[in-house]
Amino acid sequence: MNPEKWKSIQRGDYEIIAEMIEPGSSVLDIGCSEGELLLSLQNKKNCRIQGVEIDFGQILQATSRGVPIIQHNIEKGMPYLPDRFYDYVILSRTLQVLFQPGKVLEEILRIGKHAVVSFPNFGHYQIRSYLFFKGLMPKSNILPFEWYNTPNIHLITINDFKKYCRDRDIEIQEEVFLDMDSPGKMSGLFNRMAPNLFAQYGIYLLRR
């Protein structure tokens, strides 16, 4: 993908994700990357922020524009914070590359008061046409890999997550859709009407 494309994608659901954050609040980001959200956090809302993190490589380039960070694997958990610990939990961009989504999921909404979780859409009708008509493993602007090097393991649609909350009385507090190649959220018509279908992205504000 163009490096500069990923950025506005990037960009797009820090806004969002930030808007549902509470100034003043306590913040743990998994898979915090370099810690540009973070740091918007704390810049812009007064946040107690903490990274996430397993790559070393955006560990440095995070701790390096200071914000405190640990490396971690968070599917092993981190069963040494205690229940509802921080305000919010974000996982962002996370989910569909994990090996035990649900069990991840469990543990943010345990250790946080609310969970933020955002993931791409695999049932946007680009997707499905891709498949439909070409016959191969479909990419798009946010999944742009091939099926032998992607990082996304456990794709998942907006129906998919609905569906898992309604499943674990998982309340959903706030959801949002974004379609990527426009600014800024879609609008309320596709919301009400088929968001599975013409959203691109999900982000949901949870809690339990």
Given for the second form:
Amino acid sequence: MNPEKWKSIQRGDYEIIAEMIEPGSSVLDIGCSEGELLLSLQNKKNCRIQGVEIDFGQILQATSRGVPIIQHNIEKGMPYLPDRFYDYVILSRTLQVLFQPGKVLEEILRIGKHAVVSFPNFGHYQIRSYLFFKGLMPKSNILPFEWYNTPNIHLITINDFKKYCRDRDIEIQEEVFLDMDSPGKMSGLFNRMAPNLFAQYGIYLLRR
Amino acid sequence: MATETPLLVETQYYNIPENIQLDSGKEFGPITVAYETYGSLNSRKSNAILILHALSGDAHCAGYHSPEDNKPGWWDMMVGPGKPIDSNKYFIISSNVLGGCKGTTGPSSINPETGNPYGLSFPIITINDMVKVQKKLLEHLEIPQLLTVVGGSMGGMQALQWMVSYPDSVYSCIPIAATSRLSAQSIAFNEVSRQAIISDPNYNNGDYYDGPYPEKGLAVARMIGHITYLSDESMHQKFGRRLQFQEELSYNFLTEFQVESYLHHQGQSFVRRFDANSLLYLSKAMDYFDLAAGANSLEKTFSRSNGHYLVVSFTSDWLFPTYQSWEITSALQKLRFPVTFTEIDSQYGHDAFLLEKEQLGALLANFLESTHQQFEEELS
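Could you present the same protein in the form predicted in complex with its partner chain, rather than the form predicted alone shown above?
First the chain shown before, then all remaining chains and molecules of the complex.
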């Protein structure tokens, strides 16, 4: 594991998500950790923010920053909220740890006018070659765990996700790919040609 | 902070110059309010915190009344210099509720018209009536807007009522182990407690101040209460099946188990410090508490109560279970008010708000710090 690289992905992720969000909108961030992204959306984009997190330690930190945060397991949904209640619902780096990612995606597309979803791409060529040559469950800088202790139980590829959206009439409004070795958006040939092979990370702006 | 000299405080009294219109329709007065303050009000008046006590609490929530005093206030763990609710930073006010028996006018106070204690001639009061009295105190102290109202259990009910009754006078609210309406289960326990008191032969229709005290009834009421404040797990940890005085079972009905002995002790010590009629009046006020009543929904009730909220529940609290805090939280979320909710992992049951020093303390300190900063920014 390389914490520095992971941090740069995290920052890149936050920056790109922040660019996707219109100023002054209402935002729910699910799995918001210490509320870093929400805080910058509030300060820089004047957004109305609310976080959801399951871990008490993270909630404690978010509270010291003044980020409102509800302790809740999103797998239970938020059935009391009306449709399209928030302008944006963010699910950043959380999809792959959920027991029922499909159910949660449906819920965030219901309660949000837009959903922002980001996840590590399991189709990246290094991961493929790890499995191909070593015959072991792949590990990488952003997927550093062993098979027996990983929280990442639903790993997907960029193409899996695109197919999921296509099959369910979910409109992809914007997609951005990240490569850890060069911070910021991936550009140029690789990006256009084969993100499923070369992107380590995908960020999607969705709408139904 | 162990090195700090103990905080010495004095209970003060304020006589409200006018009568209060009670929810029951009656006008009532005169009312005296017992209160204590800790710390000092800043020049912008942005650091005032009102602490609201639970059923058996009083105005004395922190510090000591004299250097010889060995019993600190009921929330000394949370309130005082260097504590989570820090009297070095905040101006903290704590008062005894209307209907209580610790200095604020209640059924054991002398009715000036008769020269005798009110007893059952004291009017029925509500949580909202308690809050009206607190508002008068705040006006007297010339505090236009509180930074926060905070309390556990019945104190949490008052905190929520503050947001509904005086939304412009409060910036934030911290209901802990609270509910927006008392459940049937809790009303049931309250009724059993009241019946225990009323059926004591010494109760004498509430007029016992000159005669023998309804000691047994009040002690039983407190024993029932105490069971509801603990949890299966905490009782198991604290007492298990251990015997109090002997090694072997004695095959009679004398006190044998530690848990029995504990409850007897709690009952007896309560009798010495609490008025039986006050318990009747305060428990009734809790029974009547239902913020959604009349509005059909909690959201509608809260709709004017824009503020910052910190809602806290405890895993093992079966008297005011987490779902009740969740009802409050989801209503606030639907209103788009900034709300922080957390369920603290605790084995202490309902009493956790008096015992969970580390987790609750850190949460309160963090929330107050950031909320105070936001309040300051909005004032400037």
